[in-house]
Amino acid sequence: MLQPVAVGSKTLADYTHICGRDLIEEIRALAEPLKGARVLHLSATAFGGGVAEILYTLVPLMKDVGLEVEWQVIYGREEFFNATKLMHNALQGAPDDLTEAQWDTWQRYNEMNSRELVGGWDVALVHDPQPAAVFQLVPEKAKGWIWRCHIDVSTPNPATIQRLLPYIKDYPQSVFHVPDYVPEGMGGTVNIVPPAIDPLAPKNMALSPDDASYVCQQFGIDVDRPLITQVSRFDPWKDPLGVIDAYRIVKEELPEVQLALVGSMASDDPEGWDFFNATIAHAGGDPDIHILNNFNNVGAIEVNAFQSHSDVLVQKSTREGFGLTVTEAIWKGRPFIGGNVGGIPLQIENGISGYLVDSVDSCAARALDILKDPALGKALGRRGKEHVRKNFLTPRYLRDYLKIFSELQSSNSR
């Protein structure tokens, strides 16, 4: 048996005051004909990273509207996750493809997990490349299949996407964040569904300024001095080294500024610790650079506090699938600067609800603009929060999935 993930319970009605009655009623109407449908979410890990975070909200809400939903995690050892991390990077454009032995490892673990998968599902929703071969191996175990891609495959390593494509192109339905991510040769029905955040999760709920500054103080932040923060995995694509470089330029003009780099270490990311250590080395012992992760007791509330208290929030990615940390940051109503890549431009109206940047220098320049003009920061933050409320909260995401399930159901009954 694959490992089931225990999730809490959530109630769709609790979101009405944030998202509006019309959306909640639309969701209930879509869910009515799907009541009792058996839905499986299949992913690589139950913690760390955006996929797991989304599912801890999406699965309980799907249950709340009457679906019978399970989330299961595939089995994998270090050799498998080393191969899939390389695959992940290659699909985002890194030059190294997997070796033949690593492709064999990926195939072998997919075969093993396919054997262990119990059948009888109305919908099987397979997340990302790690378990992508399952549909081809055991199509009979579900009536409807969806492949959900959470990464930026707009400029993949050609050899890697060519090898993966036969396993993903025949899914009846697939889901990507933005049209640019859809690889050539995808069959079936391709859906464009940007992800979303849970506004009621501990990481995103409203924190008072006093509570936020109290938490930040516990980690050595001087709450009376300006703070720039990036929340992300420790990963080359998130460019924490570039954030440190931008901070140093800002510090030349505003010596009182501080920097926090806050991230979580995921179980399926063996490179994470190496890059975490490289980030510490790049900081060079600067006491105003605070590098923290979930092993320093930084959980959801702490991330919320850092985002809510910061004067500038940054996500200086050089590649980005979508960047839920962007949505989370903007939801706190704080001024935001993001890399002009992947799904980030979807979330930022440049110059209106935040800034998009392409370099260390422009990141530093925009940070200085905000730090020198608090009224500008407030206006950016206010407009950004409203943009997220309309477009990137979980009930909208749930609605989009229910539409896809309805389409699968009707095509299966033809």
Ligand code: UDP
Contents of the next structure:
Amino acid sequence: MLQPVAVGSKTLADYTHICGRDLIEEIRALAEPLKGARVLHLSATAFGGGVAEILYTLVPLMKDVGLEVEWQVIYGREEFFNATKLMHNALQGAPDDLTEAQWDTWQRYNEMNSRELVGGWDVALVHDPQPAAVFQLVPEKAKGWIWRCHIDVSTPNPATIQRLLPYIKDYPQSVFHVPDYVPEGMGGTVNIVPPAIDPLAPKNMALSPDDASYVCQQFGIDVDRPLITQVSRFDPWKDPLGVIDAYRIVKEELPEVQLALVGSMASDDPEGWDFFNATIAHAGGDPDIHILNNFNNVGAIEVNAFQSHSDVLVQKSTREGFGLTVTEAIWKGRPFIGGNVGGIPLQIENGISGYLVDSVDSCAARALDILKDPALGKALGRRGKEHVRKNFLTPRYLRDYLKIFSELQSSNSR
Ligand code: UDP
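Having seen the form predicted alone, can you show the form predicted together with ligand UDP?
Entire complex below, previous chain first.
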């Protein structure tokens, strides 16, 4: 019933020229005593959103260094994903908690998946709250357990976190992006490890300016006019409506500006389509607003092309766990403006490697600054890219996980 995900293969050595020999050697040394360890990644979806994005790179690299890794996706129907989406929103601070029936649904699907889960793992890495109860239900199925939280739980709905806490607090190891996200009452060892992107994946590999504009042109962009882009799921926290409002302010001063909202629909996000339609309605038929999603053939290369070609990249979130789209954007060396929330300030130093904004007006003002001064944009972009190279590429992330696996291994043998 749990679906294994096929991830293809990647080779750590290919990253040496980008990340440096020292890091690659450190990884190999850490991996040596872990060779042959059986590692399970358990998540809610193999498509859409940051978790899937990360696992398509991390899993092949873990295999490449000698671990036996599988990624499995839990079984769930609409009623389950409706409940978990609500839980996700409540954990990020939305006022509605799950109803008693929805908590039951969450518990029931976790029980079902726990029963079906095959045991014998050295490490089970459980991603996010959807499958979080598995550890409590079947602790015997893995020797070591890690709960990986990808969302911002700094100001959760109190009722929701209290109800979830008994299921997550006893994981021997947990991993959060930043210290602020760790809920009170976590037992076990808490690790702070931000995620990372794969510089060699089609979404992030170097595209020539010609190739990038050639792709954008095919989606109706006039490549000779300025373009502002936001890439993200259609989700209220990502604030695409605010991006449209900011674009309108920019357009008053620069009528030639265009906007692209590029968004993927995730299979575990039933709200996505409603909000997609709301975004289209907000655009009001403006021919210079291009709203695209993965059902219009916008895949990884196209996201890369939009990020590489745009004059300004925006992630105007009002909540953001980490924001892989931010990392991806600045890796392209383009000027970036992001909401001053969640994981975004971790990636952007305001005024140095991009801009952090708190409102539609300041987003528009910063976009105008950049559009009017290309040299400014270039300088911001260059510094941003260096910051990503040092801190947010997958080999560093792999190293941090291997350290946690080693700790689990040594605590098991004590
Ligand atoms: N994404 C994509 N196509 C889109 C929109 C988003 O491939 O049209 C990807 C995006 O490039 C990023 C991930 O989905 O890798 C979103 O991760 P992020 O951490 O930004 O946000 P989340 O969706 O997990 O809240």
